[in-house]
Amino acid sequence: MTKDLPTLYHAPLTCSLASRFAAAEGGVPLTVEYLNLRTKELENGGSLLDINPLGQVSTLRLPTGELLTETATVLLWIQSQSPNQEYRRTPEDDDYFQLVRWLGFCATELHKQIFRVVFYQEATDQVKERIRGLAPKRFELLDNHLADKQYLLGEKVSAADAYLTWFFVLARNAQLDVSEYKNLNAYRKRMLERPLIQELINSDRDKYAEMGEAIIPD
């Protein structure tokens, strides 16, 4: 652990990648501690269970020693530390609660509502298909919202975009396709082509293969 830097406990390609996206885009330095999500073993020794008893990511240890969990919360903290005033939103900003809104949407409507079930090994194919059937209404909502916006909060990228972009990283693995939604698909391409995002995705895919995680369906 690097002194005076927050430590993100990170399993490659999982939701903690959204936290890495937000940190990179916001210019917030992090120490990354890799782990195998299946075994909870940390690459440098020890177990995530000793840090977060639920064994889940995102988990962030602050320089004070305080622990933050839940991806939406970690993203809020990361963006609050950004030196970029156009990236950082505070409760005094007009669009702060829109940031909270879209973080909540990504967490509940996409991450937990859809991914959590579709990637659950014990779920039957019938259950997974039923859950995939929830996606179109959510995609349509996003598509309509993005009709006159470059990003979720308008013309400037935010931590909410980091969360939604992570969803797109694994959408194909979840057998979800947004290509028929013109605005949402253009947004997806725009975000995935951002250099910092591309770099982190490629790095995570390499690390995922190196660690032999095999937790995400092909």
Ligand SMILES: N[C@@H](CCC(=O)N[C@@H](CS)C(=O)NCC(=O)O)C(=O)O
Second form
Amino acid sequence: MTKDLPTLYHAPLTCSLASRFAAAEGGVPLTVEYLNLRTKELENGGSLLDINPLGQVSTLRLPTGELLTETATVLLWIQSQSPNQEYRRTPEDDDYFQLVRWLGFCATELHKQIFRVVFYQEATDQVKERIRGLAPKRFELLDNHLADKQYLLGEKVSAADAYLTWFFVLARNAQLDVSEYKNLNAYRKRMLERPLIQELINSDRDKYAEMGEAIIPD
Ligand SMILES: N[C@@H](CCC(=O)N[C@@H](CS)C(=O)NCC(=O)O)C(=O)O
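Okay, that one was the form predicted alone. Can I see the form predicted together with the named molecule too?
After this comes the whole thing, all chains and molecules, with the earlier chain placed first.
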């Protein structure tokens, strides 16, 4: 662990990748500690369960020793720490609650409501299909929202975009396709083409293969 940097406990390609996207875009340095999400073993020894009893990412240890869990919270913290004025957001900013809104949307409408079930091995195909049926309304809402905007908050990229972009990284594995939603699809491409994001996805794909976890369906 590098002294004085926050430590992100990270399982490749999972939602903690959104936290890495936000940190990279905002220029917020993090130490990344890899872990196997199935066994909870940390690459450098020990178990995530001793840090976060739920054994979940995103989990962030702040330099003060304080622990943050919940991806939306970790993303808010990262964005609040950015040295880049354009990127940093705090509760004093006018669009702060829009940021909280879209983080909540990504967490509850997409991540936990859709991915949670579709990636749950024990769920039947019928249940998964039913859950996939919730996606179009949510995609349509995003598509309409993005009709006159580059990013979720308008013209400036934010941690909410980081969360939504992570959703797109795994959308194909979840058999979800946004190509018929013009604005949303253009946004998806725009975000996935950002160099820092591309770099992190590639490095996570390599690490995922190296760890041989096989937790995400092809
Ligand atoms: N409430 C947490 C849940 C995040 C979550 O579901 N993380 C998944 C990876 S994307 C995870 O850690 N799954 C392992 C498990 O639940 O045992 C958050 O919002 O960050």
